[in-house]
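The chain below stands alone and is given in structure tokens; this is the form predicted on its own.
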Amino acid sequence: MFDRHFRLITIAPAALLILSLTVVPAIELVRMAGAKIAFTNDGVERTAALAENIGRLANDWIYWRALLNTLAFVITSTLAELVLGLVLALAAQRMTRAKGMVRTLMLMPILIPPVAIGNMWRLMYNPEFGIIAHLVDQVAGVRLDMLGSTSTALLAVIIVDVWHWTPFMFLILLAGLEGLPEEVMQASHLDGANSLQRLRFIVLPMLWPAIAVAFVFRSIGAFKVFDQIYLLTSGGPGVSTEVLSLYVFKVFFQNNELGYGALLSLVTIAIVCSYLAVFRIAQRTKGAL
């Protein structure tokens, strides 16, 4: 009993600090979402405008296009990173030499700052002298401007995200693979199961907790994507790569529409929470089955 009370007393200050830093801004965000805020010579002027902000959101086609772009970005990039990370982890697990060096090299994309990644990939995508444009020209005979075309710009930023974050999936899944009980793998080998059967009926079911954790972490990270798209396309051409975080940033800080930007922020938070809730329900359903 004493230990329990002691733990509660010791973590209480940190918990209160974290809650105050979260709850207070959230309350202020809710207050702002129902108002129209203007800066005047006398200070800040607030007028009630909840219905106006909601009506504007319902007709804001750019926001809904940004939502579709965000969902496409999250689902496509996360699934691609998961599959590639799993393939690389399975290959690395079989290695007997240089596994440590491979693991270190795989970390390189994560360690590079986003600003450097944006400039590096802009150069590679450059239609005049970029290596990717040159390769596409050699294979398809077309000098393609991937960042400048509305049909390829979103794919181009997804490729950058997959390159950047696949190592994160690789590390989590490799740790999960190395934690699988060796006696189970040896027993399946003695029973005559081939590699595909071991992967389908033993490895993937036992690796499911690591897969779920990696998928949730990267999904949350993909929902927050901002720097890569801002540096590569700034949401263009047109609105083909506009995502929620970038659009909220433009409304809030470039257009200075604080009330409407706060409403967009709250709706975005609700969408992300709904996405995680759906994933949680699907995970429980799978566990029940």
Contents of the next structure:
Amino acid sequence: MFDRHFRLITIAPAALLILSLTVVPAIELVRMAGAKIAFTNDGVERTAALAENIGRLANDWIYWRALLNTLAFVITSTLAELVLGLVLALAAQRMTRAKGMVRTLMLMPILIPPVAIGNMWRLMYNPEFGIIAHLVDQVAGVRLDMLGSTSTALLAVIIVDVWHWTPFMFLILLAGLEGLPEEVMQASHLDGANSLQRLRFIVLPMLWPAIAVAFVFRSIGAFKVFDQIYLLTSGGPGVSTEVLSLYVFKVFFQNNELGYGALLSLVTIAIVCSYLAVFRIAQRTKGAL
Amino acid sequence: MTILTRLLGSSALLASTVLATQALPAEPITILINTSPWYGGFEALVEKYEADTGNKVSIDAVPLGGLLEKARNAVRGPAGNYDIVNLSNAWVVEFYAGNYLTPLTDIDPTFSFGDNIIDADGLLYWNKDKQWPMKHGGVPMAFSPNANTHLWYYRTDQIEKPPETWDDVLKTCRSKGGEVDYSVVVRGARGNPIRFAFSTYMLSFGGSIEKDAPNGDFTVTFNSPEVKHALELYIKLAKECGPPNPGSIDQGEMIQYLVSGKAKQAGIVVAAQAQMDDPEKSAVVGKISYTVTPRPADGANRDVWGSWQMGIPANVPAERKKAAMEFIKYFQSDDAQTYYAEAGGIPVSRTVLEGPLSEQEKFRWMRPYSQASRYAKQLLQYQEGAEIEQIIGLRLNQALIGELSVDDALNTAATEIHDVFVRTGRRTGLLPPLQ
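What would the structure be for the form predicted together with the partner chain, rather than the form predicted on its own?
So here's everything in the complex, that chain up top.
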């Protein structure tokens, strides 16, 4: 009994802190979403405008286009990063020498600040001065402008994201691979399983928790993508690379429409939660099977 | 330079030096500013101010992306950290109308801007009755560290005579060839870049976004024949004379095209001129000259301001407001403005822009800039400005990349702008759609 009270008392400050840092802003966000907000010298002026804000959202075609772009970005980039990260992790696991060096080198893209990544890739993609356009021109005789064309701009920012975050997948999956029980692997070897069979029936099932964690983490990160798109395309050309976080930023900070921006934020949070719930259900279904 | 000009120039410099160094001892102040290309000149001038007066100034220089939020946070609280905040012209109405800045004459009733100081189409003043930034009936609210309008940059080794009309520009376009890849580079990236650059063309053809906003008539005129002509020319220049896929070209790319020698001409803000003669960045040192933005054959020269304004927040103590005023008065002096120019800044004193300095080769941009400063306009000076800029910036970009026809782009933008004005309760209307 004493132990239970003691635990509650000691955990209370941390719990209160977390509550105040998450629940209070969430409540404020909900309050804001139903209002039109103006700042005056007398303070913040709120006018009820829930119906107006919802009506705007229903007709806000840029938001819905941004949602489609975001889903395409999240699914494509996360899957690509997962597959590449897994391939690289499997290759690195087999290395007997220089594994540490490879792991350190793989970390490099994660360490580079987003602003540098944005500028670096923008220059590399430049159809006149960029190395990518130059190489494509040499090979195919076509002057490629990845960021300037509506048909390739989203792919261009996905490529940058894959370059940036595949090492993150690699590190999680390599740690997962190295944690697999050696005796199971040896037993499967003795049983005559070939590499593909070992991957399909031993490694992937046992690695599933690590894959799930990496996938969820990167999905959440991809939903929040902002800096690289802001720096590479600012959502253009047209609305081809407009994503949710960028659009919410524009409404909140450029248009200074805090009420409507809050509603967009809430809907975006709900969409991310739904996505994760679908993933969780899929995971449970797989477990049940 | 005649002896008389030299004497006049020297006298003016001497007089302004005396005035400048008369700044009073004052409390230390802190300035919030963005790290724009002209920032180095401003920083140098602040150092000179400290040396001349003994007053202390701290600078908080932040990237452009974080400036607005810092400024908003600084002025909205009960006590502000910054004694001077730098604001883009797109934001000042929010700060003026919200009473977040102190009118400069409230701090010093004798203060006024000299007639030689560029007021960026009256944006330094706030008319409370009309809720509009204008000199007439307005009080001085801020000063410009850079008023920033376009110049037409052109290669003197490729183009014999500075183009005066768009026809002149089109002629050079059709004679393209040789070592230069592109005749004209047009700024086409979505959002503020294309909206801002296109505004110059729109104004020169007599077009506008709304009918008479300062007097409360927000009838949308963005789908007028004048705006259509301007957009057709804009797209023609981009597609026939410029690099492929202009829809992603922003200011950085335009400067790259010029300094790498791949383009003959472009309309870029004056702040970019310093890079043209920088041997570490430019392959065309000394080959770029400047003129005002060309006009239609039967039209007038027009331009648009993308100015910066520095104001004193209302929520700082009186002593610090006075200290900030000392800096402002110093900044306006010709001595300080001359030093500012030499250090890489863009002066706002026409005395300096048209004075002896402007006769030097290095400062060949000064006279056309001063000329443009006499007719450049401010646009979107109302609370819906940012939202409307996004609408225009998207629809123009879609027209440029071929997603929408010119008529569809302008009609759609006009309808969307109209919807915004209806929502905010403005007196508004629409022109018949273009067909």
